[in-house]
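The chain below stands alone and is given as structure tokens, in the form predicted alone.
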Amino acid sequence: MPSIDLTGKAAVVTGSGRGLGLAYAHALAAHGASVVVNDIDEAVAEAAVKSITEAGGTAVAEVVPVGTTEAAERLVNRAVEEFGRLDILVTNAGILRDKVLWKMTDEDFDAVITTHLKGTFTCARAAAVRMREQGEGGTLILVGSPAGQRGNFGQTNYAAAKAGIAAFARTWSMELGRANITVNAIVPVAATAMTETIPAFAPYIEAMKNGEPLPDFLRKGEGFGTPEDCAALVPFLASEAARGVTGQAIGVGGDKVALWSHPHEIAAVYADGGWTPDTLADVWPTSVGAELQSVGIPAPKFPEA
């Protein structure tokens, strides 16, 4: 495997003031890329830039909430103004507005869709325009979630957005392939402010903060670790070592990296001349309905006390 060297490349990482986004930005900078850090809080964004530059990297901050075309163009233009080009985009920015379907408001739905789904679209579109103009290829890394792969209770808006992001990766990998622009979705699992609120994980995350390592059953069995554990995948996908990898959904967390399958037919049955409700009812239990698919993110398998 060649050494991962991103020297001379410029990246935008949305939502990179803290957490997973900051880990992605640090990893890119550590491998030579110049990074535009993005957050809605100026103090958080500047602190992130300081942490990168103090570690020997190059970074600037652009404070803007993603979602609009104007925000996307600001981010791309900042990279071009500061570094002369754009080679890598990581669409990490996101918010949560969790509620069950019958309690979710239009505002709850629209806010999450705007940030995650429309924000990914507008930023990717602006980046693709610039990369195509440069004519040297590029990398789009779209941040998905297990919720988008399997659904999750109380996350109508978030799960729908993340499922759409996986579909973006498949579609754009075809559209941008001739321009040598790779597009992949990553599916990270890590100890963040969000997972810290899950009671089953809370004591392990608290112990981790106090310097204790996460146990193997989490790091390996659940693929659950720190944001930094997820970060290595980003510079890898941005490098020449992954130039042939596109249109994929790749899970990462703890000690685990995994490839998610695309949706595909798993069973079929046929009737000459077509179907009626009665003929469907007759064959369903012993044909396509014999083994229905599960939904939701499987509960962690904690060791017995």
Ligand SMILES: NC(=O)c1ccc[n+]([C@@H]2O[C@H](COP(=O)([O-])OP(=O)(O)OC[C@H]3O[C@@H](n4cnc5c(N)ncnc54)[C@H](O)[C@@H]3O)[C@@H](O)[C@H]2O)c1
Contents of the next structure:
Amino acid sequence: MPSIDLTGKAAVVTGSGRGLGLAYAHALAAHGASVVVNDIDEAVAEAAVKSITEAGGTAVAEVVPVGTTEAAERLVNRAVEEFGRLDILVTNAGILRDKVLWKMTDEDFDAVITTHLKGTFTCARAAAVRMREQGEGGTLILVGSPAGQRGNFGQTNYAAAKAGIAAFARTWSMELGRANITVNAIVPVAATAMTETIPAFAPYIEAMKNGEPLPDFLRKGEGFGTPEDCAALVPFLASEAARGVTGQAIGVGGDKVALWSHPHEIAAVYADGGWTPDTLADVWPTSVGAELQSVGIPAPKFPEA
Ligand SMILES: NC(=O)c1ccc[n+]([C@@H]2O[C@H](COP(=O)([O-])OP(=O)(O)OC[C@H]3O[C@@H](n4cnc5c(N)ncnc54)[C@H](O)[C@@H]3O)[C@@H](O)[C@H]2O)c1
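Please supply the corresponding structure for the form predicted in complex with this ligand (the preceding block corresponds to the form predicted alone).
Complete assembly follows, chain above in first position.
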């Protein structure tokens, strides 16, 4: 077994005061990386630094809302000031403002796009500038979502941001390949403040909080578990063992790690000289129209009672 050693490397993890980000920060620190913990909530950021330090790791807190160039530069500068460098960025900070399209306000839309999409863009850009200057490669780990891969009822803003983030990973993996900077989107699923309100999972999360293990149909079937279950992927992607892994969308949760396919053409039909609406209508049902794709995140498959 190769042993993952990130000693001497410095990381920024946005939104790492709680939930998945906190688990990523702990996992990076446990494998030797020094971590800038970021959150908008000062109390949880400070508590995260304390718990990482008490576990023998190295961490500092930078409390700032990601979403602006200024915040991104503060985070990169903090890593450089404290640790002399930046090797790993995890753009994890996120919020939800769920509503169906016809009820979604501009504020709901802008808040989610700013935090997720612009937060990821600005932080990754600042990190890429620094990593290219260092000339020693680096790791950008972006955070997608099943909602961004598949669409999700009530999540116009979030699904668009997360789909955009998966597109960032594909695009930046090409742009940053020569600098030996890998860029992947991880697609986590875990019990956190963000998901514990999902009604179907609520009783299981409640039982888990009372010390009961999650059943196999959730851990394996749904790929759903704790934030810590998702965290192993982050030090792995930051390590030498994953240098060849870039431009991917990688699912993680519970007992499962999965690779998502990228969008690609699955059917095509041709008309010499081009199409008219009538010729399209004619061949549609027996050609590409026979391959229409499903949308949405499949409903959980609960075991039969
Ligand atoms: N929980 C899941 O199953 C799941 C599934 C798919 C994707 N994700 C994604 O994973 C990430 C973490 O989710 P989570 O479930 O741990 O959420 P969470 O709500 O438990 O934690 C998110 C953290 O980000 C912080 N934050 C919010 N806005 C911020 C900002 N502008 N700047 C800095 N910090 C900010 C919050 O204060 C909070 O501590 C998000 O990007 C989320 O979309 C989560």
